[in-house]
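Presented as structure tokens, the chain that follows is alone, the form predicted alone.
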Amino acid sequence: MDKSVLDEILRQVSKPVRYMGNEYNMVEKDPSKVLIRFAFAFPDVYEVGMSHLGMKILYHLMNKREDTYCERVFAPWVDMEQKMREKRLPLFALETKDPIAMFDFVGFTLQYEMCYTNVINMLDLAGIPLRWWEREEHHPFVIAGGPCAYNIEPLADFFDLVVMGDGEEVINELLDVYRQWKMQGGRRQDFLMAAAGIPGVYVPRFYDVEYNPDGTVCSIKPNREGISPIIRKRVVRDLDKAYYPETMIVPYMDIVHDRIMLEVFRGCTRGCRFCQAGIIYRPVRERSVPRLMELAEKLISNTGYEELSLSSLSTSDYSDLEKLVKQLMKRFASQKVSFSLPSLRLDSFSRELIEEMIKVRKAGLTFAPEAGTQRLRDVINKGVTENDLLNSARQAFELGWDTVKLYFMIGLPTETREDLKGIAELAKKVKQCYFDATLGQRAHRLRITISVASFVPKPFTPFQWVAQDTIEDLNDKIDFLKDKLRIKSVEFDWHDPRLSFLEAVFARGDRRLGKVLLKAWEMGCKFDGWAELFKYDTWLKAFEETGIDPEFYANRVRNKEEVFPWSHIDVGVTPSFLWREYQKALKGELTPDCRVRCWGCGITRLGGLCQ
């Protein structure tokens, strides 16, 4: 690359530190000594891939390897990406500046649907061929992980694998392979029939899928011998001894969490039903106390930050939190280092663990009850009370917080006026929480968030069966909400609706979706998370010009037998254990925290692992 022309550029453009790399910890290396290149790409903009705690375990842990060479490129902004076009600069890597066209691997980390426009825009910008057929073997192989990897199959025409699940081993295994085959000098068919013998490798193009007359996918089968007709993820057993970096990139810029992320415990027992997350990451795997204040006095020692998020999909059910809490205010406070629990439930909001950690700092508290009555959140199964929430904003503002946000969720399965009117009625309670907290210890004023998001089922869970909403029965619910939250103190935010149809197409789409995203990029969707550069009416040229019904996606309710795309694919949750889940759903049925009892979800035959 002509550095010359790079620094041009980044006079023209806004916020250049995105695109200079050489921050505190990065790693440098000589890559003629590496037999390995990979790029760790982000279809974000770089201060939203920085905050992403995978890829700063797989960046270090890659390049842990003598003989590989982990750099980071991200999605660059749309005046960067102009001037890169304007003066024919390949998208490069933040390390070496390298041109990422020349490494043997692109891997792109998917967290959101609505970044698949940007992979293609970043694949495009680099010089690499969009779709793996049009691929040469000079090329590099374009692969993905993430939770959105569980159904790659809008995005299967433009990967040449996929990896399913906890990525700490299966990509040591995988670079092993393709050392193998790189010295030896085969085909680029040959490293992927040999990828796709690893467990949790995921090799699209291996795989053949028939469609019903309805539409709707009738089969999923491998096209060749010897692969696997179900894909397994990968599960790392022990987190105690699994890698986890000893240091961070510190970044020149405000990152979204800029702060050392210090993961206590990997997945989550409570089976809310619409949390992907809670499912595909089960089992519940957590790291000692000991291990822990290892880590965070050399990630503390070795970074500077003085911000440390004790981060997992519900920190406060980590068995040790408390003895955990007070070592690391014991070790840590006098050098004024704060604490903060992104992820408290409601139900487990502890005063003397909040007094103990605000001893340094006091950062927001947000809650998610969720739903607005007790009924619909017996529903979705968050085993939370309307007492939790007025507790534990009760004792919040004794403790003199002066903001809370509270999450809720509308479209949510079996949802009625009375649910929606609930939200109001507790954003009134909460209100009066503030007034009932002794003067003199509650702050002298008070702001309440209500954010809304819609609800988008999502394959692997419970609620994978049924029909989103349409976007004109969200935005009449908004409507509602906003008439009814015309409260003092009282704000009012929302997710848009027509965004999270279009989650909800892509979250269980099947491979006919591949040319409408191609389409919608080439028409010029990209950044669709970014509500300034969202094109809701190109997108839906988009599905008009490619034949595609984007309803048939989003808004129908499956039947129980239906084959879905992901169907080949084995989070380890049985299908069976979701159906039963669902079916108690619409009865108003709760299933408790499976710490307590086995309720038999299936993850136990990936080798017994459950605490």
Contents of the next structure:
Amino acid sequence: MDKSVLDEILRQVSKPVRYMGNEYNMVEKDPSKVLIRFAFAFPDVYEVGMSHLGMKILYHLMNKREDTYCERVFAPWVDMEQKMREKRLPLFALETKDPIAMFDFVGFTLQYEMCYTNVINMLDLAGIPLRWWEREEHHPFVIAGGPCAYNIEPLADFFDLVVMGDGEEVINELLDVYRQWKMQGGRRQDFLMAAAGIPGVYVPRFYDVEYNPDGTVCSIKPNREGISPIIRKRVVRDLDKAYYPETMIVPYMDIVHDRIMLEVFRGCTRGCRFCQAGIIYRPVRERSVPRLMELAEKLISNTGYEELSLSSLSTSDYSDLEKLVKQLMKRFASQKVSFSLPSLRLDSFSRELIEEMIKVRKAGLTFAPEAGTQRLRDVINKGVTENDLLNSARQAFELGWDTVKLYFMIGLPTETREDLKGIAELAKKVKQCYFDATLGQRAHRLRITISVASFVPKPFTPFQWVAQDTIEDLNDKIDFLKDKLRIKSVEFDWHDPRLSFLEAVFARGDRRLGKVLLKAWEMGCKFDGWAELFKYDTWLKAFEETGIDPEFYANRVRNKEEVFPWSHIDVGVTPSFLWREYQKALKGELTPDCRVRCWGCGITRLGGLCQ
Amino acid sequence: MRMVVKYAKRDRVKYISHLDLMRTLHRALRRAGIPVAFSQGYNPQPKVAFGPPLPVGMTSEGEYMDIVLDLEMNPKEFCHRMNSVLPQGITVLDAVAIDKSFPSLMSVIERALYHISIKTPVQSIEEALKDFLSQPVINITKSGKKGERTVNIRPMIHRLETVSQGKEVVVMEAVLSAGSKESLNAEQMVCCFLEFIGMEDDSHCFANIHRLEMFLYKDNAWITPLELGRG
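Alternative state: the form predicted in complex with its partner chain, after the form predicted alone:
Once more the chain from above appears, this time first in line as the rest of the complex follows.
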């Protein structure tokens, strides 16, 4: 690439450091000495993508291979895109600045539905034909992984293959198959056939979808010999033995999660019924304290970060948390390294633990009661009581916090006005806790933020059958809350329900949505998750022009027998368990933590051993 | 102990902001195992103070920072350890121990030396510079927190002359005010000059602005912070 053109452009765009690379611990290799060039693509801006743990793991894992050079590429912000198109500068990888169109693989990680138009836009910027059938022998294979990959159907036209499950379990097998294919010099199709033989690899073109007259899916079947009718996700069995990077790239700019991420465990045993991550990342697998200490030691000395976050879906559930935190503090507090727990649960918030953690630095505090009443929290199996919340809040205030954030969802199944009122009641009670704890001394500093998102029914959850509330309903509920939450020291913010509506459409969408995505992108949609760039009216036009009814996907109740667009994907947890959980939800029955006893979700079939 | 450190910020890192650079150096200090002193309080910060910030897009061989350590350390050892953990493009050039009473770099540094390369078809650039500098007042509009204000930059240009002229690129040397008293951004001055000779503020014109050194005034002489440290 002409570096002087890039230099000229970088002078004119906002945050040029996004496109600069050259960070500490970036991997440098001679591209002419590798067989496989892999572009790890994150379909959002640098500061979002660089905060993603999966990328850090796979980047360093792939670069351990002598035959492979993995580089990074992010979605350029709109000003950069405009300059690139003006100067005909194709999308390039940060490490070498080489165009990704000349790579062997472009691998996207799909973290949320509203990045789908960015995937298309990045392929277009790279000069890679958008749909798989338009690509020729010399083009890269465009592949995907991540939570949204479990229902890839809306993007099935754009991807050559998709990986289900823990990427570090599959990627080396995939690269080995590719290596062999490349050295033998086969055809594109031959590689895909070989790759489809790897468990957890899904090649959408090898399956045909048939539809019923009412528009629902009738069947999804392999269209050739030797292709498995079911694709089962891959699972790392032993996290202590699994690869974890001992170094991480240290960005220059302030990224969203600018700290070391130390993954203490994967999976979650809580079984919240709205939560897709809680199902698809099963079973729970913990790292041991000695292994975590070893990793922390290396990561701190190799990155120089001042903060380390103990990551997982629910870190306070870690079996040896107290031991781990004490050891970390003992070893690293003198170096002024602080520790954070990103996902604190209300019922296991130990005062001693928090006192330990704030010795170095005090981070913000967030709670997620999710629903305003006990009845609704039972429906979603949140398993948290009002007392849990209030006790935790009081302790936090006693320890000197004066800002807390509470997350809720609206539009949950069976929700009534009472449940919404409960959100405001809870806010008032938390406020009262503050006065009790501080005797009103620091009253002017108190800030309670009530953050509300609209519920999005997701595949592979007990609520995969339910209808999402309509946008009108959700807006009414927000107005109702606005009124109820006019409380001093309480701030109310909410996500745009129109965005949640589109999320719901694509989360449970099928292959027919590919043309909507393409149309919306052609009409200028991108960065849809960014409020300032979200073009809802354009989306509606795209649905209209392609003759697709979005409400069919978002606002329709499914019956028990319906074949889902993701019915051929096996995440370990069985549909019958999910249905049972759905029925229990409607009756408000709880399913306790599966550390208490096994509820037969089906994950053990994958050889998983839950603790 | 306290140390003043001279470092370079080169082409590969020229787009990182001053804030980014600070963070980068803080983390490098931790990687190098330098016993930096920390401030007290809820959010302890390393005791590192910086000289006049370098605007985004410029390169430099003459940046300064001032560091307080909890333990004694040989400045040569400091340089060596830092350079083994810095990203490419940032290099520690030198360090000297200084007295605890040494004033802050921002308050003592007054001037900075630059090499400015511009692409221009204008042949008589020396003449143009003379004309430019012969103006008694050169007003520019600065936008700050209190809105826009007009500033006369002529007194902040202490030297401005060409040092080489190739076919396309002219290299100028400039000594401009820098520091907390008054400060002139070299880029703003160049824009002002380009406008004066009737060329658009055009990115095509810019090749590079490179800072070489910074100076403070002591005992009737302009000296560098390192020289001050060495007494």
